[in-house]
Structure formats: C-alpha cells, structure tokens
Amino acid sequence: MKIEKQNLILDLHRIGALKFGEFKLKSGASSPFYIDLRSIISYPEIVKNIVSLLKSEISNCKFDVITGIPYTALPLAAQLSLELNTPLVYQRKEVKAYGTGKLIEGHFKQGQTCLIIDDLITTGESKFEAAEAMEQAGLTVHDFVCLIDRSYNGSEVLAKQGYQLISIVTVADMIEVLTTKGLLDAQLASKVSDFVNQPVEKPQLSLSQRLRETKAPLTRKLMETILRKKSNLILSLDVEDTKTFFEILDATGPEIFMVKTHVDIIKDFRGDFVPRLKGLAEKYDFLIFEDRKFADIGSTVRKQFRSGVHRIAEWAEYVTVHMIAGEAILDGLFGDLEVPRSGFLLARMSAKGNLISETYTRQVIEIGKSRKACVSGYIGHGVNAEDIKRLRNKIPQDQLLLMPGVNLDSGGDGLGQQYLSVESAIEGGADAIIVGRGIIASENPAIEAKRYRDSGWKAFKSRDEQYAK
C-alpha cells in the first residue's frame, strides 16, 4: 500500500472521520464504524494528500469536465480542477427560480465526458442521481472515483449500469493499517470486516412477505385487499357529475381495489353521493381514497377534513397529504379520530416542471417512516424503471407505492402530465398504479379498466414472484 494511503488513514482517525464503536444509521440500523469526511476542509494538508492520490488514480481516465458531488467532495473536486487545469461544474441542490434556472453551473459543452468524485459510497444511489442530473445537462459520465469506498458491492452495481468506480481507500484498507498500529483492536476489526461483507439494503419482499411484517391496520388492509382481489388498479374518478361518477364506478368496480375521488370537484353533489359511493364499495369489495391533498396548517386541516358539506374523515379511509406545512399537519388529519384514517405522502409529482425536490422527497419519507401508524405510504412518480427503483429503496416496505401518470399509451396530455408504461412503473418497485383518463376518457371504461387491471397484476405478480425466490 502506498505510503500516501497510509498517511490519509491514520490522518483521517486523528481527526476523528474515522469512527469505531456502535453508531445507528440514518436507516435504523447499527454499525461497528462511522465515516464522516465533513471536516477535512479544515485541514489543508490533508486535502494536499487526497488530491495527489486522485491524480495519481485517474491518470488513465478520459475527462474533459469534474464535478464534485455536494458537499463534501465539491471542494475536494475544485482543488483537483486546479491541479489539473480543467474545468469545474457542479449540480446545484435545486434549480435556480430566477436568471437562466439552470441545474448544473460551468461552462462545457454538449457531450463533452465529466468525471464525479464522491467522498463515500455505500450504496451507489446518490452516484446514480448524480451521473443522471450530469446526463440530462447532456454530459457523458463513465468515471466515478471516491475516497473511501464502505459498500458491500458498489463496484458491481456501478458496472451494471456501465460507470466504473475507482476507490481510493477500501474498509479493508483502513483496518489492515489502524490494526497494524495498534489503533483498532482485533475483535472490533472483525466486526467492522463482517459488516461490510453483507448487502446494506434488505432483498425486497414479496406483498404476502411485507404483509406478515406489517403492523398499522389500515396499511394491512390494502395489503389484503390488493392480494384478495389480485388487483393493483387505482381508479382516478376525476369526473364532475354524480351520474357519470356512478356509472363508470359500477362498470370499473369489479377490476379495482381501491377509487380515488376529487369530491370537491363534484358540481351536484347531494348527501346520498356517499352512502352510494360506499355502497359500490361494499359490493366490489374496493377502498376508498380521496385525493383532497391538505396542504395547510394542523388546524385549519383538520376542519377541512372533518367538517363542511363533505366530511370527508367520515368516508374517506384514505386521503393524500403535502408535507409543505411541516409533520404537525399529520396530528391536525388524524389525532383524535374516532374512527382511524390513514394518509398518503406526495413524495414526487407526475405533472412536468414540478417545484418538489430530491430534498424534499426525502425529507418527506423520513417523516413518513416514523409516523407508520397513520402514514400507509407514498405517491410518488418517476422517469424510468430505474429511477423508481432508486425511491422505492428510500420508502420502508411496510409502506406502499402509488404510482401516478401512468398510462397503456405512453406520451403526455399536452398540460404537463408524464407518462410512462405500467410494465415501467410496476418493475420499478410500484406496488399499485393509478390511472384516471385513460380509462374514464375511453369510450368503454369497463374493458379498459380490465385492460389496466390485467396488465398491472401481470406484472406485479410477476415481480412478487421473484422477490419471493
């Protein structure tokens, strides 16, 4: 090994970014180490030593623009374009509101190849994110180097999808020279070894799997429903009179296990629209969510859903929460509820040029996670089977998957509305799909419904197959 390796690893553990003991991770698991490169900045000849050892590993790397994944490794990223003297870009967190709006900031050309440097890898998905927002500017990524490498196979999923990853230090490094030194004992370096050597993410679960691990009630009920009906169509009944309502959701009920209404969009609404809809309900053995979206402070929410003309906690077993208003929002909905109700999180927007962020969409799952009892789960879209795959691994499997904006017939609406294919969305990881025009636009809405239901559950079941392996 390198002497200069060497340096960085007993530099790194003076500085305490090398951590040993028991450390609870951010997904509730417990680790023998923790790593944490934040505070390399402050020590300049550290970040000497780090960008010596970067040039000396890309040497045989084609680039003609680096960019540094934030934040940690943007500075380190900037040091090396100096060095190099090539050009520097970089993602912002979210697109500019005002000026150009523009993601990534630097000069370079289309198709011009960028090197991302990274100071971890564990799983490889803030990697994907990243060569994704690179590639859309219409840069080409093949090169990712990061400074320590802790996963289990990062190199392997990287290689997948054609990107090669050039660690500078492994864990196995750090352990052979700490131990050397005397600075980490023998029992903790297996430890540390051990836990390294198996996958970090749990192997997704079949439904049957996710539903004898499933705790919240209502949860279980859709799990349930969705197996007993072996249906994974939702129905999006965005429809204005109660006569149309009423006949498309008794031709489309027996394919469905759950409609979603937009009550308040209903111009002749009358008291007996509810124990109808929970009529058809009854009879087509479907649940009921309505799609309302509260989006306001805690008590303002919790008139909105349970008084008014449509008192909607009174039918509505589920309904769609924005988390703008912060977690508070979730007690105004649900606490003190005489019967309980269960919520929704939008995580992500079908619709084009929407404002929700990486960010946001995560800080929306990590308050999802801790609120299971009234949080069933999250409607959230994506791109490609890929990029959904990379949200439903940030999403606890005792919690479902919505996945709006999908349609038989790929394309748009013309009024910002994306699609993609329900094969696309269900081997991304969706556990339902939600389809509203192309079904209630078409002119019969029953067979289309039986077209969606088919291809939905052929699909899904195929995948539950493979999970159950």
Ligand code: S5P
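In this text, all values refer to a predicted model and were calculated from it rather than measured experimentally. Only the largest set of C-alpha atoms that superpose within 1.5 Å between the two forms is called the rigid core. Positions refer to the first chain, counted from 1. What changes on going to the form predicted together with the ligand:
Taking the rigid core as fixed, one finds a CA shift for E125 of 2 Å or more between the two forms.
Taking 2 Å as the criterion, L18 counts as shifted between the two forms: its C-alpha moves by at least this amount when the rigid core is aligned. After superposing the rigid core, the C-alpha of I9 moves by 2 Å or more between the two forms.
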Contents of the next structure:
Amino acid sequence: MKIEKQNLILDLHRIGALKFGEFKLKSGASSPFYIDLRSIISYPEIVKNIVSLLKSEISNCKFDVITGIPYTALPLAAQLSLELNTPLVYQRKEVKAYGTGKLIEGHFKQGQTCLIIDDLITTGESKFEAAEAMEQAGLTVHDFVCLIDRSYNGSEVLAKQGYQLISIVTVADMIEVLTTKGLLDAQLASKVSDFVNQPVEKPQLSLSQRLRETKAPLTRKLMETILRKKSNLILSLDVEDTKTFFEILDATGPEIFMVKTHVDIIKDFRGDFVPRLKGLAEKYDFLIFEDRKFADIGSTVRKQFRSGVHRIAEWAEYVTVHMIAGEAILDGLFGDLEVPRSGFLLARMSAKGNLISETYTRQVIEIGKSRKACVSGYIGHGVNAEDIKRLRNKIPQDQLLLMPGVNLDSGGDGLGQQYLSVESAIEGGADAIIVGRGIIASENPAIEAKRYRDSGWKAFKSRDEQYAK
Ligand code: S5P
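Can I get the form predicted together with the ligand as well, since the one above is the form predicted on its own?
Whole complex next, starting from this chain.
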C-alpha cells in the first residue's frame, strides 16, 4: 500500500474520523466501527494528501466536470477542480423556490461527462441518487471515486448499472495499517472484518417466514391469501361496463388472490355493484383493491375515500396512495376509520418518462416503513430484475412489493406503458404481479388468467424455495 494511503488512515484515526468500539447505526443495528469524515476540512494537510491521492487514482478516468456529493465531498471536489483546472458543478440539497429553480449549479454542456466524488460508500444507494441528478441535468456519469469503501459489494452493485467505482482505501486497508501500528487489537479487527464481509442485503425469507414476522393484520391477510390460494396474481379489471366487469371476474376469480379496480371507469355503476363484487370475492376467496391513487391534502382525500358516489372505504380493503402531498395523507385516509383499511404507496411507476426519482422512491419507503399499520407495501417497477432487486432491498420483509406493467407477450402499449416479463418481476423481488390487458383484452380471460397465475406462481415458488434455504 502506498505510503500516502497509510498516512491517510493514520491521520483519520488520529483526528477521530475513524473510531472502533460499539456504535449504534441509523438503522438501529450496531457496528464495531464508525467513520465520520465531516471534520477533515479543518485539517489542510490531510486534505492536501487526499487531493493528491484522488489525482493519482483518477488518472485513467475521462471527464469534463467534477462534482462532490454534499456536504463532505464537496470541498474535496473543489480542491481537486483547482488542482486539475477542471470545472466544478454541484447538486443543491434543496431546489430553490425562487430564481432559476436549478438543481445543479455551475456551467456545463449537455452530454459532458461528470466525475463524482464521495467520502464513503456503504450500499451504493446514495451514488445512484447523485448519478441520476447529474444525468437528468444532461451530464453523463461513468466513474465514482470514494475515499473509503466500507461496502460489502459496492463496486459490483454500481458495475451492474454501468458505473465504475474507484476507492482510495478499503476497510481491509484500515485494519492492516492500524493493527500493524498497534492501534487496533486483533479481536476488534476481526469483528470489523466480519462486519464488512456480511452482505448488506438482509437474508431473504420465504413468504411463510415473513408472515410470522408480520404484525399488521391487513398485510398478514394479503400474505395468508396468497399462500392459501397459491396465487400471486392481481387482476387489473379496467373495463367500462358492469356486465363485462362481472363476466370477466366470474371467469377469472378462481385464479386470482386480489382484484384491482378503477371504479371511476365504470359508466353504469349502481347500488348493486358493491354487493355483487363482495359476493364474488367471497365465492372465489380474493381481496378487493381500489387503485384510486389518492394524492391530495388529508382533508380532501378523506372525503374522496369515504364519500361521493363510490364510498370506496366501505368496500375496498386496500387502496393506492401517492405520497407527493406528504405523510399527512395517510392520516386523512386511514385515521378515525371504523373498519381496517390499508394502502399501497407508489414508490416507482411503469409509465415511460414518469417524474419519480431515486430520492423520491427512498423517501416514500421511509414514510411507509414508519407507518406499517396502514401501509401494506408499495407499487414498484424496474427496468430489469437487478434494478427491481435494488428497490426490493429497501423494502422491509413485512411489507409487500406489487408490480404492475407485467405482460407475457408485449413490451408496451404505445401510450407509455412499459412491460416486464413475469420472471423478471418475481426474480427481482415482486411479491405479486398486477396484470390488466394481458388478461382482459385476450379472447379468453379465464385461460389467460390461468396462464399468468401458473407462470407467476412457478417463479414465486422457486424464489421462495431458494429463500427458505
Ligand atoms: O406504475 C403503475 C402503477 C399502476 S397501479 N403502472 C400501472 O400500470 N399501474 C396500473 O396497473 C394501471 O393503472 C393499470 O390499472 C394496471 C396495468 O394495466 P395493464 O393493462 O397495462 O396490465
């Protein structure tokens, strides 16, 4: 190891930026070490060393501008920019409500390449958010440089999405230098090494194992119905008249564990619609999910949910919710209700060009995680199984991931819908597939529903068997 790297490790240890012992992490887990590089800016000699290390490590990278992820890496990127005479840009933490409203500050040309610097890599997730912001502004990202790699497989995670990770030092380097100098004892060193060599992904569990860990009654009910019915197919029954609606539902009822409605599409909705729907749900043992996609302020959604022509809260146990208006929407919808009801939050959408960002997705899941009593899970999508896995890893095991935009025969509908295969959806970690036109626009919905049910269940069973091991 280069002497400059050894010095960096010793310096960081000396100023208390690397600590060993027992620390509680944000996630609640405990860690045998703690890294906090925020104070390095107060040590110009250390910054100089870092900048010279960065300079030599990136000598093979090609880029037109440099950025650092705020706050810790931004001053480092600024120093490097001076050193290399390469322009600096940076991402605002919040978009200004006035002025230009720009997310990226600095001048650059569309299509230029941006090198991203950060202090640490743990899972890689915040790197995707940074890359996405740069890419949305028209820059191209190939390389990330991190001062310390404390991840299990960060470079692999980034490589799967086409990015290269260069790290200056790893946790193994730190252990080596500090134990050699007698600054870390062997027992603690082996604890640290075991800790970083554990996959960040929680061990995946089978659905029955997850059911045991799930407390929310309506989420349990979903899991129990999937297991009892041996189906993870949700029929999206977007038809416009009652006759077709009930014909298809009667024919496909045996194959599905849940029906998803858009009740406002039905043009001849009458008082007997709900009793008939409930009757079939009971006959065929499936659940009812209204895809209302509530998105307004709490007081308005409360009325939309409980009142109006459809009185959704009376018959739909599950509904979809957009979090754009903030967490209070959940109180508006589910607070003070006499009957238990639960929501699925839109974490990602299948529609081409939708405006959901990586950051938004993370924030939606953070809210959903803290509201498990009324949030059974999320609606998500992805470009492929790997991309869906990244999403699934953010979702707790006692919540579900439902996936629309699934079709066995088509890639899209000409109106922005993007389809995935059943296998990619399930392999990526979807717990259920939502299928509409693949079934309802076919000549024989009953046969198609069986085909989707069988392929969904086969993929699900083989994933579950792997997880249960
Ligand atoms: O991102 C989404 C979220 C949803 S809920 N993309 C979607 O397609 N949906 C819904 O799933 C959509 O409103 C429709 O009811 C169903 C997909 O229908 P299909 O005919 O394309 O399978």
